[in-house]
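Coming up is one lone chain in structure tokens, specifically the form predicted on its own.
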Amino acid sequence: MDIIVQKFGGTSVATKELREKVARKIIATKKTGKHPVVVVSAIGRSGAPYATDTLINFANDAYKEYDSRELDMIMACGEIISAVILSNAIKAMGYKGIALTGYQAGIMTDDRYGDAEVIKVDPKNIIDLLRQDYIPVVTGFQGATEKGDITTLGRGGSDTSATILGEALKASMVEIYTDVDGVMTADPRLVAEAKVIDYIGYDEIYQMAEDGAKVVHPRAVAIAKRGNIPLKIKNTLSDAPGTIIHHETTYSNKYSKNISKKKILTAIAHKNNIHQVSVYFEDSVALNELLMNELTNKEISIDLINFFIDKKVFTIESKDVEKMEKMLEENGFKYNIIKNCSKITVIGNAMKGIPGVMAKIVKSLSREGVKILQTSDSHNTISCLINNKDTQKAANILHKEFNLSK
């Protein structure tokens, strides 16, 4: 049996035009032979009636504090409402769709509410489905606990759902739609001529994802390279053919003949609002300790670490800002933040071992104008911490340095 998971967003299902173009691609896929398994998002974003912030948004409306088992109950309501109404639009082209829970897709998790982990998944009702000709149509980004529970994924939950069930299912490959041909070389909002990477490695997108691509959720991606499926990002409004996500070996011999050398560098990533903190102090293992201990204690996650002598410098997300100053201050160490900072990232596994990388990065922005306030580097990747106000400026130089767009 060669089955195809199909995953969709809540932008691919946000109106009856669209729920029926999507129906028509799972029924396309069908004709073929092969067995689609679909899983859905919620209906739309923020702000549409039956999206998940929509839902979070009216219950804390109406009472401020919720226990996090019922917050879950309400959030997956939204995949719930997704699933029967694409369900019935695959009926009413005559084929035999029907509406899954995550439970009843056999998917077991933990009772770790709004961030559950999977336990296992148990496909043998989805396979009997299949055997009987049915379309399902699972509710993305949630499960259930051994008692029944409902549990949901957390952020970027329908993609998990999505490379599980293909593990699960040991199927061919997992489609992800979305609303661009492709994972591309640069977000093209902020360059206008990135193009869509035809084949890329697990490990690339990971990175990408990782660094601010918004494409594929990075845990989805650890899912399908533990399992050994293709990912294909897809868009949903047009018939390009998508990119590959596979082993890298994999992808140049099976699916492409004719890839030239590869490029020093794949794509570039951006973050936007990141702060930098710098908190002065000789080095002494007791304020060491304290440090990373507050941050531990109080769940701060820090990035583009670099440590000194004298001082430590880290980034933070925006949302931690308040958290962290208050923290420095009850404990009386020195310090200082920038605010409105970017970490862009350019990512490509053939930079290993290639000398020169960092300085033509820096030269590049340098030469012009743009301030580099920090780096890290790893084997596959280089981060420049940067003004936010100089993010689009930075893509394009470096996107034109690299020569991406050829």
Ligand code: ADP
Contents of the next structure:
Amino acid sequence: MDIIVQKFGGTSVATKELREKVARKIIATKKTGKHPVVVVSAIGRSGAPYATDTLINFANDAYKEYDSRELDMIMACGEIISAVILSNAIKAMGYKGIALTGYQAGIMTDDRYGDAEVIKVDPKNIIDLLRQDYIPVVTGFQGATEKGDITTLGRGGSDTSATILGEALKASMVEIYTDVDGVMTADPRLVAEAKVIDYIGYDEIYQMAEDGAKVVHPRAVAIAKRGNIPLKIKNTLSDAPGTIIHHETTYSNKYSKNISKKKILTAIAHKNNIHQVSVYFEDSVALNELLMNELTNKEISIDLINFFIDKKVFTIESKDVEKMEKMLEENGFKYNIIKNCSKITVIGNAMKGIPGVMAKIVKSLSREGVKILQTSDSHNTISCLINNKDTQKAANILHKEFNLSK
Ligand code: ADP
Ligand code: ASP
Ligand code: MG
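Now show me the form predicted together with this ligand, since the one above was the form predicted on its own.
Next comes the full complex, and the chain you just saw is listed first.
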């Protein structure tokens, strides 16, 4: 059985016209003799009546202190509505659409509500339905614990649902339909010159996603790599060919004629609303240990870590600022927090061992008046912490400096 998983994001199913367009795409796949398994996100973006953010705001308006298990039940409603509506659009066109929850699709998770991890997938139900000629439409972002409690897979988690089902069903391809023409050299909302990348390896796109490129969820990429399943990112609204994601060697051998000279950098990603924390104390083993223990106990994750003799500098996300301030006050630490920063990262496997990339970044940003608060690097990334207000400017400067639109 040749199975293709087709995932449609919230904007792809935002209107009746779009849902009909999506249903026609799914049916076109079915007509080729392949078996589509559809994964769908909640309808629309924040503000739309059944979008995930709208449901969260609705819950918070009622009361603040939610049990995470129950918040998951509310959040899961958006995808349930979407799956039922889309499967009915398929039925209206004369095909056997059927809506399935995460549980009915066999997606079993642990009980970390809000960010659950898939522990097992039993694809039997879906396979039985495919044999009976159904087109299953599965709620993205959703699984269930062994006890049958509903869980969600973390924001943006419908991509994860798609690849985890692709792996379990041994699909020949997972197609992710969204509102851009593919993976691009930067977020096109920030950089108008950004260009579609035709082929990209799992490792580079994983790094991009980890560093903020929202176009696909990093967990989804890791699963696709593990299952050796090619991913295709496509635009629901256009016929653009999209981006193929696979092992770098696979596509570079197969499509080498299409790949122009490899650039040092592949793309730029960014994450807004990061906060830089500096904690001051002379090198003291006891204080160091106290700080580390408190961060672990309070479950605060830190990034961009630079430790000096007289101060420790790192970044945190918005959700942890209050917790962090309280912890530092309670323990009497001297500290300073620079709020509303942005981490801008350049990514490229070809950068490894090439000298002067950091210098080029620092020089080009400084020349244009972008203040760099911190830097860090790995074998295939260089990140700079800057002020939120400079994000767009910095992304455009670096995009140009490294010729990414050529
Ligand atoms: P969906 O609802 O379909 O899952 P998302 O909003 O999660 O869509 O992801 C698509 C968005 O990702 C695009 O609208 C785009 O603004 C953003 N994006 C960020 N970085 C990139 C990139 N490098 N390439 C393409 N899109 C990107
Ligand atoms: N609807 C969920 C979210 O907004 C999952 C997804 O869209 O991937 O996070
Ligand atoms: Mg998404």
